[in-house]
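To begin, one chain is listed below as structure tokens, in the form predicted on its own.
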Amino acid sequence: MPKDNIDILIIGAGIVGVATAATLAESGHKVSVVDHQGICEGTSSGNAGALAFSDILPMASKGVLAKVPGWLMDPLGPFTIRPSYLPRLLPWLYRFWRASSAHMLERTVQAQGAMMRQAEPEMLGLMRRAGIGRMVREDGSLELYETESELNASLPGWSAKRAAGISFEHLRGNQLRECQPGLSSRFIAGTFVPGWKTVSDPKHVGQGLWAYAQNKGAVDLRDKVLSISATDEKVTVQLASGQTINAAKIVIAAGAWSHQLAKCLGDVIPLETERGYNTTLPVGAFDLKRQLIFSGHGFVVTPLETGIRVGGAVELGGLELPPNFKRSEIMLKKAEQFMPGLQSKGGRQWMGYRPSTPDSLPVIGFSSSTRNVLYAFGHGHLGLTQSAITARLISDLIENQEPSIPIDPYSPKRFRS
């Protein structure tokens, strides 16, 4: 029998679909939220914690598909491509080349620090309406290198950034060591930003951020959605269970997925998984101050109330290929010697989906076939930094409001040529 009455259905429980349904929900909407998994028991559980409102740098590069041998040649490698996958990700690729180029990349640091701009307030202003404003950290980021080279390779970025009004510190010597005892001597130089944050565990927040929004109102239905239809009246979306829901409007937040159910809809949208490992491992087995970012080896060291996270790496597989945890092993293996107190037993292994466009923007707008259903997916890396600000503008849309900030950066039309 199908279900009828749904104002707005929101497909994803992460994150973002629940940053959505509580932002929604404070407006008056009737919101339901559907997912086979659970509130925040998918990738937003096991992720790095950071709300990375600095982070306007694209993943996309000059000369990356150089590269590409080089990530097929070392398995355990910041960044890999499963061999099997290659003949797949090619298009995608291609995409991610075009991304890099001076005038494109341009364009994205451009659209990426509009979006980081109105991501802090409306993330720290979302939590603290839901009374979890305790669960932001204010310690900042250091992140480190090993060799002048490498320091002298970040430049640029740290150029862009401070032309984005982002604060830093170089740091170096007992700066250095007192910015983070306990660190290796390997490393020569550090870069502090005071206005990271990290939160206290990035699966609490959501569940809070859920919480809030049942109190306003909000349903959670545990299926797993096969197919949506649309028509200009409403649109049909069938269940696993057998069960069919006829909703007025619907917004696609299913991360990594998110491409299946647009494709329903005739949108095409070059989405790929990046599969991020961790090992977090029980409280108390490093004094660490602040989020350590170990750029020159694709991870990053976590302090969350849960205990020590390290993770990161990318690696390009799919949604379907098994987990390969010595992923995990390697980045625990180099922490191990980068802080050389750090307690390595007893850790959890985890492997989660980085929904990621080519050119690291999120899609965030109406499906070509109606304004019934809505997008708010592609994040990569920062579903938790730009769930809340993806929250508004797909309010404002809804609503139809102006959004806060021009949103064609981010329009699933963008892939069309």
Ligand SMILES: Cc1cc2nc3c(=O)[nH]c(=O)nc-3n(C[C@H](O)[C@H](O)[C@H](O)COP(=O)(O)OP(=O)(O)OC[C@H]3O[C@@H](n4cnc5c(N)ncnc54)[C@H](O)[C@@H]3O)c2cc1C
Second form
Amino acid sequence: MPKDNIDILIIGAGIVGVATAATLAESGHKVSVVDHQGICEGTSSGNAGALAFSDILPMASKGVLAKVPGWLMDPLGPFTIRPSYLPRLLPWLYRFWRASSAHMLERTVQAQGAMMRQAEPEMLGLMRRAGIGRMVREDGSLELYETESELNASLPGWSAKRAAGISFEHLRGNQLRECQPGLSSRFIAGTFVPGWKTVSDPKHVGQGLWAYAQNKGAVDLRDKVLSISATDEKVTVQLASGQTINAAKIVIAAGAWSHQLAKCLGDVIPLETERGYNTTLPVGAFDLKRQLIFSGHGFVVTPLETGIRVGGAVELGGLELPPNFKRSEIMLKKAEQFMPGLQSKGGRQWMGYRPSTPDSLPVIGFSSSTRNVLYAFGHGHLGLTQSAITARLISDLIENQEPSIPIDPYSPKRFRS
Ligand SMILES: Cc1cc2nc3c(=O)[nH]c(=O)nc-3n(C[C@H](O)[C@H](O)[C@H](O)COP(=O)(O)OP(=O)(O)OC[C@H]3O[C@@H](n4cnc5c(N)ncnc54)[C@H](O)[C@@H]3O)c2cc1C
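Taking the form predicted on its own as the starting point, write out the structure of the form predicted together with the ligand.
What follows is the whole complex; the chain from before opens it.
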């Protein structure tokens, strides 16, 4: 027997699905969430915990592309492609390259900036209403450089951020050492971003938002969605358990797997995964004052209430290949050199799947076949940061309200040409 009478079904209980459930349940919608892993058990559980509201530069920005050839030479470098996956990746890489043109980059930075201006009040507001405002850390971030040329190469990016109203300060000497004592002397300069925030633990944030959603009536189902079909009246979802669900509307928030479901509705979305790795060391492994960003090496170190998390890196290798935890080890070894005295024993390794579009913008909007199916995925490196603003935009669309920012830049239709 099909399960009927579901108002809105959200597929995926990562941070985007959970924030969307909380926001819709707040406005009185009857919401169910379906996920075969449970609440925030996948990529949203183990990320670096940054609320990176100032991070408006796309991956395809010039600085990154210039570094890629050097990185690719190193199979354990910060940006790699698993060779066996390369043929499948080529169409996405072509779009990624096209997204790096000056014209496209300018549009992307504007769209990302517009989203980030709303992302901050939306996320902090949702966390406060959910009673988890104390999980936000407001101690900024420090990006570090080993050479003058590395600092100089970063300056155009900082100018773009200044133009978008983001404050920062370049530090040297004592100022740098005070901002983070105990760093290796190889770092000659750093940039402090005071408005950058982190959370005490991303998994706890997801669980906290879910507890709030549940309190407002949201329900979770543990199952895997196999297929979706839609008519003008309803959407039918086939589950691995053999059950069928009929819902008035569905939201696809299935992270890096979302394109597989969008295909059922006739939409071909170029979504890839940028796999990322980390190691979480025990609490007290280093006296870390704030998140440190080693962008020349593609990783960050974050102070969490559950430990010190060392990680990042981008590995383009799809959804099936097994993890290569040598990447976690390499970043940890570098962190030992960069932060002398780091207690690097007893860590827990992890890999997650960033859901990434070629232009680094998320996919938010209606499916091409029906307005009863909405998309909320593709946030790449920024899913935690942009979860609440995505939830707000989805809620605006469902309630037939003018979205709080123009949503054309995030439309699934942008990939048609
Ligand atoms: C190393 C690393 C560091 C990161 N650091 C940050 C950071 O500091 N700040 C930040 O903002 N972002 C960061 N990110 C990115 C962020 O983690 C992701 O963008 C975000 O978690 C994506 O959330 P999501 O809800 O879209 O997807 P997910 O968390 O992947 O959730 C999707 C869910 O959908 C479920 N699902 C998939 N298919 C189906 C199906 N067919 N049926 C049922 N359920 C299904 C999955 O089980 C999963 O639980 C980082 C990512 C990595 C890997």
